[in-house]
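Shown here is one chain on its own, the form predicted alone, set out as structure tokens.
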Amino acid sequence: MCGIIGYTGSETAQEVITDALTTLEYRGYDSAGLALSGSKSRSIDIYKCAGRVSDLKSMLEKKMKPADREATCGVGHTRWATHGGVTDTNAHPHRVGTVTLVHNGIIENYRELTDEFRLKGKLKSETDTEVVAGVLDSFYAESEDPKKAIAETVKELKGTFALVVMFANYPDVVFAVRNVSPIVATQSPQGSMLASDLTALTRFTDRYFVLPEYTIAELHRSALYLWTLNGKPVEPEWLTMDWEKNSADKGGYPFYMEKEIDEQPEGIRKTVEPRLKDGIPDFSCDELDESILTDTEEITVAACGTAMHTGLVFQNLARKILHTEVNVCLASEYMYGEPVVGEKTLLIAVSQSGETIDTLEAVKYAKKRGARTLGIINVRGSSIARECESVLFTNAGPEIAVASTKAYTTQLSLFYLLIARIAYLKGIWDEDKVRDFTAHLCRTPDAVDEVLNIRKDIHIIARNILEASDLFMIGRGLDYAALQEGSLKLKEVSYIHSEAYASGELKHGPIALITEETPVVALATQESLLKKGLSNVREVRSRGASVVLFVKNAMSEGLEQEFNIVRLPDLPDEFMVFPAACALQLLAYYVSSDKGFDVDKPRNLAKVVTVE
């Protein structure tokens, strides 16, 4: 949530900032703005409005001062409204006195600070952010030292924040500090730049560092410095992006979502192949202490949305193969349910961005109670990656579309590798059995490619449900786990009310919702459950429902006479979730695009959720 940019250098600041904000649109926002300085006027000018980055660009074309077109320093922001409505006034940046800033996060004690620093008459917006600007301006008026003023301010704040600040007396310098909310930064020949997400930095470099919490960054056009709150210098810990600079581009696709669906076979390969040695899973490249897999007695997966659905697949496999009970918890509810956590607990935190605040808080909660923690993450240096004891990175590359696709299948790939490794370490499987399992896993990219080759068939199916207001998905076992993700995809991008049900539960209530106007998507890929599953499909069809059946090819004989079917490539039952996931993603994609929606940026949604 919220996109933050800070830049000072030799380039035109408004172009750098607006391009970066466009890159960060997937984070979710409802207003946009920027502040520019370093121009001939030496002033800091603010331009902001409710709406999209495109609306901000239109404003700049009409209203930007001539001197600001040459500005080489500035900050930018896309806001997700939390305190105060969606208005021009509440949009960031905010200015109080000599201080101009943007903010990601929530300040919990903003009312107390308003009273303590006597800000009521100075504030123009309804935001907690402007309160921070007022507090900072008060401290700056006393010391005229930016770093000292920032240090004193953050000591007063309760909550989460990423603050990027400009001072009137330092028109070419950008300062930043954070707690929980992410900031990454870089320095290149074109200048110094920071952002809330790596993808915004790829314009200039593949080197970056994560700003440590409660550390002040000071960006100059040709240098970058870090300081503790006590004024001691800190050396940045430089990292290298593991994707190419152009990998965050659309590459000719109409939407990122379609591009990222197509990137799944390569993402799976890049995630799996480096972790296999002679067909045996090997996590030595991840420096994984395998006692985390062998010395724990209970496993909990904490995640949100799509990431949580990968945990459901892992839970199913762990029960069947490892004979181990796995708890799958919504991270947002985890610590409020007073979970039983101890030294024999392994918490697996799953997050594409590595910044999901609910998942991060779940990791911190479990660690305090002695649990061991393992992250499955896509972004190196992210908050969850830094908080977890061990981390497995998905190697999926940047995922821009809000609706997650390749993150899901690459996270699944790591769970499958974990299943095989644990089975091997605990003596459940011998080497031959492990190699057989991983050989099938290595076939999944080809199976996904086969689904991509029948996209036209899925597109035709999608046209039949464009006008639906409600849709239900039914399946059993692993199919049910896969459908929960498929249903979420459809809801996210098409705005059709979609629910996934375990087929056997239909007679316990949900079948009352079936009418002639209700489309049903059924999934049948598990051979041992085929007869029961088809019986449930026939139940809904007999009540007038229009049924689409996604079925494993080997199990499809004769079914085309009963149902409208889509044949999925053959894999052993345990691996069918991969082609099924791709097919359901394409279904959601085509419904959304055919309805004329912005597939990549669904309404009210954010890619990265950094506030509770």
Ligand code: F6R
Second form
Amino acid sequence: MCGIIGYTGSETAQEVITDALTTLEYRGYDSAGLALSGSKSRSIDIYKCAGRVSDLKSMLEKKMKPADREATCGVGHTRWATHGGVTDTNAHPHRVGTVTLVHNGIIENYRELTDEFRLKGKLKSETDTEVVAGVLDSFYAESEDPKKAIAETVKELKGTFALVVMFANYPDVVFAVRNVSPIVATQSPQGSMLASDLTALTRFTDRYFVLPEYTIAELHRSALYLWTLNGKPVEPEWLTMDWEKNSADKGGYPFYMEKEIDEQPEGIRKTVEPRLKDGIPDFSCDELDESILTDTEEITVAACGTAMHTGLVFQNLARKILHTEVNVCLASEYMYGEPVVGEKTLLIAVSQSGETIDTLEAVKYAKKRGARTLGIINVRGSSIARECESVLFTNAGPEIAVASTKAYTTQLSLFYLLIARIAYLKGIWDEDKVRDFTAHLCRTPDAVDEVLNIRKDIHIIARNILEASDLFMIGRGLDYAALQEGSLKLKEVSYIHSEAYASGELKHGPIALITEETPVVALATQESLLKKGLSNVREVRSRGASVVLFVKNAMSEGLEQEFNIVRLPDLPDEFMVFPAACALQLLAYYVSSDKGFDVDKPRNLAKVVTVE
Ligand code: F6R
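After the form predicted alone, can we look at the form predicted in complex with fructose -6-phosphate (F6R)?
First the chain shown before, then all remaining chains and molecules of the complex.
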């Protein structure tokens, strides 16, 4: 949450920073701002406003001082508000005395610091960030040494932070330091740059490193230094980005969400194919120590939102295929449930960003108690990836739309590989059975493609729910698991209140809410559950609900006379979640875009949730 940037180099800082902020806007879009040090005036000027990066750009066009147009150094911020409302004053950067800074994270002891450093009269905003600027300014006044001041300041801070700082006397230099909240950095012929995530760095280079926690970064035009808090030099650990250079572009689509829905067949293929050897799952490219799969007895999946929903599918398959119970936990609740964790526990953490703080904390909690930890993650070098004992990376490429789509199906594909591998290792399946299973998995991208080819039909069906303010999504078994994701997708991008319900549970209460104004989206892809599922659908229809039914093609005969139906391509039941997911994503997408919403940036949300 919140995107931060620092740049110093040979290019126009204003352009580099606003471009990077546009890329990082998915991390928060309540307000935007930047500070520039004019190469001529040598002063540091701040421009900021509530609203989007586009509002900031308009402001710059009207108000930017001529000297700042040539500035080559600066910091930038796009905000997801935590402390203080969405106002111009609360927007970052903040300045106290000689210090100008931007911040991502939460400073828990900001009230105590305000008193201790007598900052009350000096602060203009309601933010915790401005307090940090005040503390830093106080320490700087003592030593006039930026690194010393930063080191002293971070010792005072409780909470999470990524801070990017400019000092008035060092107008061409950017400093940074962090705890938990991410910062990646790079150095290229165009200058030194750092940002909250990689998408902002692709403009210059595919080389980067993750700033270690409690390490000070000092960025100059043509050099970049790292220091411990005690002033000892540190060598960066350089990594290479595995994303293609333009993969974070919109590629002609009106919204990233549609582009990313379309990228799913490729994402699944890229995730699955390198991990198959002669049809048998093989995690040697991940250097996976397989005792993590064979020597553990109790599996828990901890994740948030969409990522957590992949665990529900895994749970269903693990029971049926591996005869193993899997706990699926909301990462934000995990530790409060005081789970029984020990050396025989395998904690699987699922995360697109690899930065979700609740998931990270769940991993730390389980590790501390002896659990083995396995990450299913999209971003290399991310905090959760570094915290987990082993990691399987999804090859989804950058996911920019706030609503997660391709991350979900690629995470699922890894879970399917894990199921097959565990079944093989534990002797539950012989090689033929494993090959049969993975052959079906390899057909899922084509099935998703078939759904993409009927997007027009889904668009037309979407009109049935456009005016709804509440709806239910109902299904049984794996369909219920898939609908929990479909329902989240719809509510977050269309603002329709949607609830996924197990069909059989409706009669135990919620059917009281069914009226002519409450459409029902039903999913029927599981042959053994069809009859019961359909009678539940008929029960809601006879109470006035209009029904949209997504049904596996082979089971659809005659149903078009009763319902508005969408036929999904035929796969064995346990793989139907892939085409179903894609169809439900498209449904949500079309409702949102037809309503004229900003599909990629839904109200109140942010892509990367780095606060608890
Ligand atoms: C919903 C969505 C969120 C994320 C959740 C976890 O579309 O994107 O529910 O899935 O915030 O994020 P990651 O996967 O980055 O840990």
